[in-house]
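Okay, so here's just one chain, in structure tokens, the form predicted alone.
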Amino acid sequence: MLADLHSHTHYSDGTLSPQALLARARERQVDWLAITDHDSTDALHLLRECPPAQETPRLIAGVELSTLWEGHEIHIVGLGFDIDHPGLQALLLRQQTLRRERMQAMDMNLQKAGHCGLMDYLNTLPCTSLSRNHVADFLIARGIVKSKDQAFKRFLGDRGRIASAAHWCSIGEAVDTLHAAGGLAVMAHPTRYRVGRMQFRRLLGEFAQSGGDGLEVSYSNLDPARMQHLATLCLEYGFWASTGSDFHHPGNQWMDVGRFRHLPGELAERAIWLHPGWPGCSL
């Protein structure tokens, strides 16, 4: 069984429409797919209103919430929740507003540097959760930088020329909101956070104390040794194990839909889809 529980559409920083993402997942023989756009469930509402004719992959409600912990942006994936839950939708609206305000601050800084048109560009996009990746695309399109790496080093990183701090919700609020909506909370791609070993353990401990349910143990571009280490931590902290590609666009073949390793054998009984709270039905 192939469960890709982390993917993105053009409603956040992916490039495919929800329908195109579903079709790609079907081609890749994915059984369960969670669309987890950043701070948005618009793709899920669209697919509920216009459901696909095919039964596979089975669609699981998902979202990727941005949180702030000790100055670090930590992503929490929500799975299997009620997409109409008022508390969740209120949080998503607040996060989206923060995103737009951050873009406006970056636009002002760009104008001071002599580069205009960012907000006009962003307003042409189909997304509802704007991000620094979209700003990087703008900088590349205007010839200001040649790559996303250059965009983040020169402009968008913490010390970049147009940097603007994010003020996301806390991990506790994210977990509580997902639980109130009937969902599960999973820490996304845990090896990608720039924290030291002891700080990482403190992060896992606080996530567990907040009621976090799971840890992504297998995802794209994760080597076997690190996956095995995550499997050990998953058992140590009592988490359920999740899997996902973190797919954004077809051009990145190393992060394609369904492209990740199977869970280690010792987690066979701890897969997140075996959790008692796993949704019994799709959207």
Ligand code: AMP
Second form
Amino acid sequence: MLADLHSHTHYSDGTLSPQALLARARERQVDWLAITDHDSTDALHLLRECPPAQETPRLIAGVELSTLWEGHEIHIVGLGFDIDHPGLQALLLRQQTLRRERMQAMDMNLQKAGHCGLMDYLNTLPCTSLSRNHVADFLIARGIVKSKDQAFKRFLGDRGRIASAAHWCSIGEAVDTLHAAGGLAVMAHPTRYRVGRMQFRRLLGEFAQSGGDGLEVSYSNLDPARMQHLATLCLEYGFWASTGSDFHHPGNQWMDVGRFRHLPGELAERAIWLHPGWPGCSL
Ligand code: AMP
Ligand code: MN
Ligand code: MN
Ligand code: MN
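Can you swap the form predicted alone for the form predicted together with the ligand?
To see the whole picture, the full complex is given below, headed by that same chain.
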């Protein structure tokens, strides 16, 4: 079973349209695909209006919510919810507004540094959920930085020159809203947060206390030893195990659709697609 339960389209910071992402997943023999744009379900609404002709991969509703926990941006992936749920859509709209406001703050900071035109550039994009990734593209296009890495280190990261914090929802609100919409809540890429060992355990404990259902255990660029460690933690905290590439664009061969390790054997019975709340049919 190949379940890629974390991927992005051009409605957030990916580069492919929903149809092109589906075609790529089909080529790469993905059985289940969740499109999990940042704080947006627009790709899913589009695919529901214009359903793909082929039956594979099977599509499950997805979203990646940004939350704030002890000053860190923690990403919670929602799966299998009702995409029309009013409470969820209200939260997404609020988060998208925060994203636009953060871009305006970054634009002001960039103007002070002598670089104009960010908002004009952003307004040409198809996305509904603006992200720092788009600002990185703008900085590269303008020749201000050479790479994404440089853009995040010098400008966009926590200590970057134009960094601007956003007041994302709490983990508790993200989990409650996903549950109210009939979905499951999964912590995305747990090894990518800059927290110490004890703080990480506290994070997992609080996520479990809040009713969090799952943990991403296998994803792109995760080495086997760390995956094994996550598998142990997943069992210890009683989470279900999820898998996903976090695919954004075809140029990054290490983060391609379906490109991650199978779950380790001890999690065979804890795969999130075996959860009683997993939807019985496609989107
Ligand atoms: P935002 O959603 O605006 O907080 O932007 C976060 C997005 O930027 C993530 O989802 C990644 O796609 C991307 N990102 C974050 N850090 C880096 C980095 N160091 N290098 C490249 N992309 C990054
Ligand atoms: Mn992203
Ligand atoms: Mn993320
Ligand atoms: Mn992601």
